[in-house]
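Only one chain is given next, in structure tokens, and it is the form predicted on its own.
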Amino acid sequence: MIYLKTQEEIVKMQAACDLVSRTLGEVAKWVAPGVTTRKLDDIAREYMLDNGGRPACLGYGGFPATLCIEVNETVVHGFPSGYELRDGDIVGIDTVVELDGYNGDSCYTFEVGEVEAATRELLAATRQSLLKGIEKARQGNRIGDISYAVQSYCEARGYSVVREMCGHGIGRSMHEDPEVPNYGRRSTGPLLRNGMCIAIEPMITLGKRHIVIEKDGWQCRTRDRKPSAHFEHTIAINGDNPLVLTTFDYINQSLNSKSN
């Protein structure tokens, strides 16, 4: 069942949404080679709980961690550990923040030190699907003309679309309905309402779009091991303008402040 939210909600979901935000650009002032994912969690959930909101991917159907760490070939639902992250790593962050009963999600994939040229260029091709799919985010579209904009933007440059994992539903639940694919047809799918209030995360891989779930049952990496990216935001429909719930600007005031 999908549920449309009131502005009053809407509200209520800005806030959540703008902690994830700041979560994510207080860990992004961290990200650099010999650092710990497990130190980047830390971080994370202090935060969190310092700023009245909970860890909601924490003990999530016993999610382990406060954030997903996706490194190199980790597409989704990585552990944080002991692993000291490298120059020319790539890493992606996943986290959702619950504050006053509504939920934020949002990831950003980063790069550590110097990563390789076309490695960059996957992480912008990534970065720019995720806006091709808000763009199609509108009252009287549908959910494949979200996931058409996505897919066809990236295979079109030459990478893979993670088809096993999608975007989905969220409010109250991390997950609700509907699911939000990163592939699919136009004009096909749920009818997009005022109020309904979606998480959009293209997961693009630079080999094939071939994933291999480990034996945990949650953390997940390409099959061939190549490079996957993965960025998010939340957003609420809202006639032709897609309201953007989350933001990257407290991850680029961050980066900026550590290349100056």
Ligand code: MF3
Given for the second form:
Amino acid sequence: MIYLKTQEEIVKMQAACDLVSRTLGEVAKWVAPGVTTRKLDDIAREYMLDNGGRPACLGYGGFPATLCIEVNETVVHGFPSGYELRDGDIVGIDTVVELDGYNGDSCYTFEVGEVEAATRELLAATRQSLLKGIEKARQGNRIGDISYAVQSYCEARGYSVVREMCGHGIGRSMHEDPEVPNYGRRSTGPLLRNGMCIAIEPMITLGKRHIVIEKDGWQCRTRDRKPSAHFEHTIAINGDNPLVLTTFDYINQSLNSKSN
Ligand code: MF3
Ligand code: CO
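For comparison with the form predicted on its own, provide the form predicted together with the ligand.
The complete assembly is shown below, putting the previous chain first.
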């Protein structure tokens, strides 16, 4: 069942998405060598609660934390821990906040210190593929148009698309219909209609596309242990002009003031 949101609901989605974006902006200030991923989780949880939000991942299907932490070969759904970030790591930070009954979902993959050029290029391409997908998120197109745009952009550059994990509809629930795969064929899948809210989240790897899910049922890594990148925005279908409800602006501000 796909729920189309009213204008009033889109306003609430926008507020939840702004809070999740600001949370990632706050976390961005702390990403550095030597910081534990558990510390980042504490920062995010406190920020959400201080701003009237509910950390929606915490307890979701038994998930143990506010943030999904994706260091290097971790693709998705990693747990915060005592691990201290190291120079040269990449860390994807994926989280959802619920505010006033609606959910905002976003993910950004950070560089920790100096990262190898090939990995930096993977991050740039994954981020660009998200924009390519968003560009196709227009009324009258189909989910497959988004999927194809992401896949073709990444595979043309020699990267692999994780297939087992997808984007999704989002609203009152974190995960709603439809699924939004990062691979697929044009003009296939559910029709995009005004008021649909979806999270687009390419998970793209430097090596092969195969993944392993740990025995805990959550933590997911590349089989070949090559790096994996992940960026995510929550958007609303709005004619030819998708509303990008989440933003990386707060992250960019934090990163810029760190480097000054
Ligand atoms: N963006 C992630 C997803 O849609 C957020 C996961 S939160 C979790 O799967 F609680 F499910 F881990
Ligand atoms: Co998501």
